[in-house]
Every structure is written in structure tokens, then in C-alpha cells.
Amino acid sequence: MKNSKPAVETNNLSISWGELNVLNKINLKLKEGEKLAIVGPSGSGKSTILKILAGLILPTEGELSIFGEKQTYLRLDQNNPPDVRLVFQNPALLGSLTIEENVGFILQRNKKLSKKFIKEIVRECLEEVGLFNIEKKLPNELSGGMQKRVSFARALITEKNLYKNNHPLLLFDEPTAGLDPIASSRIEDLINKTNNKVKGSSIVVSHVLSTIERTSDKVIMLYGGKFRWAGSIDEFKRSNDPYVFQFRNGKLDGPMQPKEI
């Protein structure tokens, strides 16, 4: 992957709701099989990065390049978009469709496949996270870890002839917000089997310590709309950077402080 083109790549990025910089000026560059964690206090704007780059939003200044690519258009005004997949922080399963149809409703857009092919495509993502048996439910009919590991599912299936790029960009938007450690190292254990299987590039959101640590090799701070720190994984944990000294021990006292985003 050396001579590849990155994965992503950003420059002068920004983007503004009214009179709010939500991001300004934000340069990024993410190698191809590189593993990052975005961190940050609430409302710093990170889940916003996410969705500039899954294609549901558009920046207001600056450009943006995945897999060598400048994005311009919103991703469902793209005729090939680059496959790039978000897992959000709720599971975001359409509740008329089955399990069988929402993991594997990338693949209906395919008409050379058969419904069986689809169909032996999702049980196998599906037995990936742990899952038997379920593709006829629908979604209110599982518990919400069992629909957060059907998102996970979703994530991991592939079509060679719907991409040009055979490694995808997996986005992760806060994935364990709200659980319990042993709910969060069984999603932090998916995250890395995910990310293994598709051979891709990560991107994860996450306020949550031991999933940043786990799922990532490299860190960037985000703060006011503005990156204040990157380093490796190693760095983070033993840096005295004052913001990211601030966030990792949870003080009140620092440069991060609630009057900004």
C-alpha cells in the first residue's frame, strides 16, 4: 500500500452553521490501512468530520479527497461513490425491512445478483458478529446489542464490481456511547475484526478511553473546530499536552472549556 493514494485527505477543510465555525481550516491525511480515533470534548465537532466524509454533508470551504478523489457532491448525487461506511452510533436499521434486507441492501442495487448469492452474502456477515439465525426478524424484534452488532454485519459486506477500491474507509461514530466495559470490549473486539476482514482503513469517534486505545494507532484532538494535537497511540497515553492531558484524566481545569463548541 505504500504507492497507494491515502484514504483520505483533507485541506483547509470547513464547514459553518450560520455565524458557528464547526470546522476551520482542519487539514487531514489518513494512509490507506491506517487506524485513527478522533477525540474530543461534546460538540467539538467530530461526528460532523464523519459525515463530511461518509458523503452526507458538504463543507463550505476546502477540499476533500477519498482514495484520491476530490468529493464534490453529496454522496447520494454520486453515480460511483467510494465506498466509504459509517456505523452509527444508534444502529440506524430501517425497521419495515428484515435483518436479511437491511444488511444486505448494498447488494440489491446489484441486479447480476441472485437473491440466494445475497442471501448466503448476509448470513455469513451475520455469523461474523456472533449472529444465527435472525434474518427474517426485524429490527424491534432484537435487543439493541444485538442491533448494534446487525449494523456491524452491514459494515462488513462487500461486492468487488460495486467499488473501484477493494479496502474500504470504515467510520465509527461514538460505538460505544453508553455501555457497560464488557458491552464496550465485545463492540471494541468487532471493530478490529471488521476493520481486519475488510482489510480497510478506520476512522472511530469516541470519548470512551480503552476504545480509543484499542481500535487505534494514531489520535488527533479536535477542540473548537481545530485539530490541537496528533500522535501515535503511545504518545497519547503518556502526552502532557495540556488538552490532551485535560480529556484523558477527566479535569475540569484546562484549555477546553463548555463557552466553546
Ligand code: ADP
Contents of the next structure:
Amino acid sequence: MKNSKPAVETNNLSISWGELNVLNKINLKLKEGEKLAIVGPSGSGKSTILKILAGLILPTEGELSIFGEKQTYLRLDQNNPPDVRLVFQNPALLGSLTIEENVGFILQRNKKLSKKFIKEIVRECLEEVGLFNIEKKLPNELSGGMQKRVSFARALITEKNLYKNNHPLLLFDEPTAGLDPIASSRIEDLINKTNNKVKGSSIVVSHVLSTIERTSDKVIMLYGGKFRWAGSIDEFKRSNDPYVFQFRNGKLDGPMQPKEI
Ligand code: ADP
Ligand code: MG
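Form predicted in complex with this ligand structure, per the form predicted on its own context:
Once more the chain from above appears, this time first in line as the rest of the complex follows.
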């Protein structure tokens, strides 16, 4: 994938909610195929970055390009939206739709695709995440873990002609928060599998060290609206940078203090 445009490039991107400046002129570059973890304390703006990249909210200032194309609209207002898939912190399935309808949602918008074709792709994607014969169920008939896997199946849905760029940008918001270590390992495997399958670039937001280390090549530390540290996973493990040290060891003293944001 050399010579390809970066999956993400921001130039002094900022967003404020009233007085609160959540992101302050951040410059993020993600090459195609790269796997990045963004870490930082609660409220530091990690979900906000993902929502901007997914086209759900607009920045207050600055520029954003995805796969080399400048983004100025919310995604639904765009004619040729880039292929960006956000897996939310909670599975965010639509409660009144069946699993099949939830997963096939994106394909149903394309009127050229037959019902049979959509059904087949949905079944394949559910099988990829280890779910069988649940197409007709409603989300609340499944366990939390199964719902989470359905949300991954939704990110796997791919149909070549839907997008110009066939290598999507995958965004995962706290995918293993609140899970036990074994369930976390399964979800981490699933993130890697999803990534390999769609040959995507990914950004994982997480507090969980195993998730950061098992799913990503690079780490960025966000705090107080700025990127404070960036490096490889190996550097992240060894770094004595005060932000990284405090985060990794869960220390109360250090540069990150509750009232600053
Ligand atoms: P994180 O995901 O790192 O925990 P968020 O990105 O969710 O943090 O939020 C960053 C900050 O922005 C928080 O202080 C939060 O309260 C604020 N915020 C997020 N969304 C909104 C919104 N829609 N309106 C007002 N403030 C918001
Ligand atoms: Mg968040």
C-alpha cells in the first residue's frame, strides 16, 4: 500500500463544547494499514476524536482528510462518504430490528442489491464472528457478549462496489471495557481478525493494557486537549515519559490530574 494517501490526516483540529476546549489543534496522521491505539483518562476526548472521524460531529476548527479527501460535512450529507466504520462502546444495535436487519442495514440502502444477496453476506459475517442461526432474533434476546460480536459483524459487512476505497478505516471505542480477561482476549482476536479480513486501518480507544498491546502498533496519549506522547507499542511499554508512566501504572501523582479537564 505504498504511495497511497494516508487513511487519516488532521491539521490543527479543534473542538470545543461551550467553554470546554476538548481537542486543541491536534495533528494526527495514520498511514493506510496502520493500527493505532489512542489512550488517555476519561473525559480527555477519545470518543470525540472517533466521532469526528466517523462524521457524526464536526470540528470547531482545523482540517480533516480521510483517504486523501477533505471532509467538510457530516457523513449523511456526503455524496461519496469514505468507508469509516465505528464500533461503539456499547453495541448500539437497533432494538426493534432483527439481527439480520441490524447487520445488513448498510447494504439495504443500496437498492441494487437483492434480498437474497444481502441475507447471504449477513450470514457470512455472522459466521466470521462465531454466531450461527441468530438472524431472526432481536438484540435483547442475546447476551451482552453476543451483542458485541454482532456489532463486529456489522463492521465486517463489505460489498466491493459500495465504496471507492475498499480498505476501510475501523474505529473501536473501548471495545473491552468491563469485560473479564478471557472475554477481552476474544474481542481482541476479533478486532485483529476483522482488520485482516477487510485489510483496514484501525484506531482503538482503550484503557485496557492487553487490548492496547494486542491490537495496535502505535500509541498516542491524549490529555488536556493535546497529544502528549506518541510511540510504538515497545516504546510505550518501556517509556519513562511521565504521562505514559502514570497511565500504565495507574498512579495518582503525575501530570494528569482530575480538575484540569
Ligand atoms: P473520553 O471518550 O476520552 O472519555 P469524550 O470524548 O467522551 O471523552 O468527552 C470529552 C469531553 O467532552 C468530556 O468533558 C465530555 O463531557 C465533553 N463532551 C462530549 N460530548 C459532548 C457534548 N455533546 N456536549 C457537551 N460536552 C460534551
Ligand atoms: Mg469515551
